[in-house]
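Form predicted alone, single chain, as structure tokens, below.
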Amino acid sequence: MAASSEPQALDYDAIIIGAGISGLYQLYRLRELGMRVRVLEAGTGVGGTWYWNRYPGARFDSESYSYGYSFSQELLDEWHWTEHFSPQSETLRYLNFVADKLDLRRDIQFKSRVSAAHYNDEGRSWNVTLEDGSHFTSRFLITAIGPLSAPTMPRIPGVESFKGQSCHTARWPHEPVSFEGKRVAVIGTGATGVQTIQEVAKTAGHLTVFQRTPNWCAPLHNGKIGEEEMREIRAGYPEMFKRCQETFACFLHTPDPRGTFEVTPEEREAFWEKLYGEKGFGIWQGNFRDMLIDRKANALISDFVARKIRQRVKDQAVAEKLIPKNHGFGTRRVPLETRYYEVYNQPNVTLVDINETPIERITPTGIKTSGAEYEFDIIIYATGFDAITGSFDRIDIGGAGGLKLKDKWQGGPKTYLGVQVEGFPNMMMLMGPHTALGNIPRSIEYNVEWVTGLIRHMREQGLTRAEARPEGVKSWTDHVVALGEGLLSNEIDSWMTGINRNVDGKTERIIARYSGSAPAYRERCDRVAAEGYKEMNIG
């Protein structure tokens, strides 16, 4: 396909939507190519996830030092992580440090929420419109909007009627909120709810937790990092990042090569005790290799964690409510916790199972269930996100010929390498559907570098249009679906299978994520680049 003969006077060479971890790094890399780049960010500052999610207890559950950027020796040398699992406030400071160190802010436009992005066939460019009506044109559109960035409120009548303080965890106030002596409700017990609950319970006059689906949680075992330990971490960065490149999901943990039934019951129990006592995701990511594909193996680890819950919660009726009955351990994202289960031993905490007594409505003074009416000063909605595709759905994205992305993805996303969509030329997705997720920043760095390599190739060759071929999309999407076969997690309703009962059309399970290994994903993408991107329509 020949390049367009008519030069276009475009505002920018590339527009990036979002100034989180991926948007900041993509800006840095495109600047190196000498491109005119604009980042459009809805918030008032950088940070993405760590800008928006300021709720009590918000923190990493990947080891801090494995989460930061690896590309800059200067950043690695200068930054000191203070905890093994960094709190939100420190992570936000880190991302501001990066933005300042690399002088990124001059190309970021804050308070600029994108409402629409439409491809112009004739100009081989994108027209991007903000909520305030202003608009910009660019050759490339790069989405850095994240898989968990579109918060959803529950469909409960009366939400607007509540007279006290209320908010979604992902839209937490920037000023401190005091729970001292207050009657507080938390709706939701996913990863966000777990972190919020264990923090609010420390000071609330009374905390009432409204739970629909309990989750399997495991101990975080966080700790401080002193000067000496940080020196050791810095010295070990090359080896650590190499390990992240080699593991299945870029975590420091990777599945044990043994099967659950290849060891004795005593060895199995001892192994699980060891994992339960260690930091981080080991019990999820470093467990026996068959834990997430063999029902009997999964039932055994689920029983082990259930016993731990019963040991930690004094009231056994409450303990049973906290033990999931509709999914096995690890088949949904595992929240990591610090004395979460012990919260329910406190006299100032009540657990309400809304399967038994559903919430009927929010009232001006609190919450009414089928069994009782509760009065609250504060209601916290830890009700999660319209995951993976939700952040795309909230922007009117139109491709070649006016094709709408939302229509294109009816029934589930279809992508090429998780980066491109057929019919949407010059649009690149960072951490879009069907990319390797895992330890997100490690995946982000690779995603950004691959996109940068493609754009560099086009600029060097004088090319102005890149689009996925239909056969490439079918091949990749079929591959992603095949990888998900046999995984117990794909038989479960969760954000990882695209389920959100608070969103129209999100009640059927889809394959929204790549389930293979990160090394295999990189190998496939590297091959495409090495062969000159001939699998794509580039001209």
Ligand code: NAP
The other form holds:
Amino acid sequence: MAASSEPQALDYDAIIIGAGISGLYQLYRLRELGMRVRVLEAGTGVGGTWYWNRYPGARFDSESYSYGYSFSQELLDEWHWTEHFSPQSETLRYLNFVADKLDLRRDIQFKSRVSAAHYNDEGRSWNVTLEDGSHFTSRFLITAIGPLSAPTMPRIPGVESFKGQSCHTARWPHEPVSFEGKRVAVIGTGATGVQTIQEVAKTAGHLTVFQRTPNWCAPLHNGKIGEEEMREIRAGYPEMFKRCQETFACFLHTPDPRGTFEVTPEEREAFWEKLYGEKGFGIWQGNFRDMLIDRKANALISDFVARKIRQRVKDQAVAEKLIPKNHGFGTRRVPLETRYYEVYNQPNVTLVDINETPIERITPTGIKTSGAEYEFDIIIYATGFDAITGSFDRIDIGGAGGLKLKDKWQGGPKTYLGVQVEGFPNMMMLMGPHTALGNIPRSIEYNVEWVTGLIRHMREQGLTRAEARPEGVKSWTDHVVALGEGLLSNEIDSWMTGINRNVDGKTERIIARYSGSAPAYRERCDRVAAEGYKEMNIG
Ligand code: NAP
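Same protein, the form predicted in complex with the ligand this time rather than the form predicted alone?
Full assembly next; the chain just shown is listed first.
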């Protein structure tokens, strides 16, 4: 059936929301198809996550060179990563370099926050509205809005009353903030809080950390990359990217095939010492294969890391507070750190366990807990995100027949391959719920290429409407849920299980993440494409 409105009558062939890593690459690929594409970006520049998260200490936790785009030899040849885990400023510079090199900016509209997107059945198109009231029509709507992009402030009374400087880490000012001699508070000890704390502690007059749940952190072991090493890295790119395609989650690290109890205690200890001394996520992603499913195995590695914390923190009462008691190692995202635990040996740093003395309110001059009243010049909220579905919830997304995405996803997202939703034709999600996340840019490249393949197919066949079938959604969602069974991480509250007590309705755990392997995900999606997308309703 032909569409009732011609493409020329639409403003664009595709609208992409977001100019982060996925949005930029999707723009590049759709342009190659000769499409008229508009990227709508809320910020004043490109970079997405790396544009917004400018907080002190922000940097990669996966190896820089494994994180860059792999599709362009020119980009690979020209870019020099200066650190194994580059700071945010360098990553943002990199993404600007990419945008310039590929001449992407002319199709990106900045300061354009999308407030609504509604599907028009008759026109087989999307009506997209910005906060300023302007609107556009487009055949395809591609969401490149990120799984961790809707920051959440804590629900603590008095937040607005504070007279000093305060900021959420994901809304950090573009101007430098000095902590020299200042009394600084950090609330939150996730991956962001840990990076912030270790940086702020270097110069703050006094830093007070308000911790609700400690996380299991492990050393990053960052280092500089000189010209010679960068030459070697460049020469090794083909092999390295090939490895990323083969590993479980596209990292350079992948689970060790051995079980925890298949080796002697001495071998186990030596293996963990090695991992603890190595760069990056090895201790989380490259550990024994049963670490995240076998309680006894998990308890052993947790004991190992707890011993490290006790060795590194002088005051054993403080060390005990820093050791997680309600979840095992690796069952939440492991923050990587550089002398994080040693920070608590400094005289200018205090740890406040807010389980013992809960925060009662933010006051005009600081923070009042049940135990004391603290005065601060700066309060930093490292309180995380309304993850995975939060960035969708903030846009009024209406599908065929006026169906709201938010209603459709009550009780947890339901998707087809993490890319489409039944009832939302021509909407494609990049890094949406139920896709393989892992080392994000690697997953993004695949996601973008798959979506591009689908759109190319439709254009070649003169088709104008693609929608997931109910049985496709059911089968994929059931598969994702089944994969999550038995994973210790799904028994724990965290953003990965959809919990955020600062947001209404986010108090029940859901399965929002695909937890199978990236190769298996790609195999499944490749098959759909090879079979001509016949699992979908395309017409
Ligand atoms: P997060 O892991 O969700 O941590 C938020 C922190 O704020 C938690 O410690 C949480 O405590 C605390 N918190 C929230 N509300 C609170 C309240 N009302 N009172 C007191 N404490 C409160 O968020 P994140 O640290 O921003 O990290 C999110 C994810 O972003 C990471 O897991 C990671 O995937 C990604 N990230 C990546 C990098 C990197 O690659 N380099 C860096 C940073 C972040 P509870 O745990 O008790 O809820």
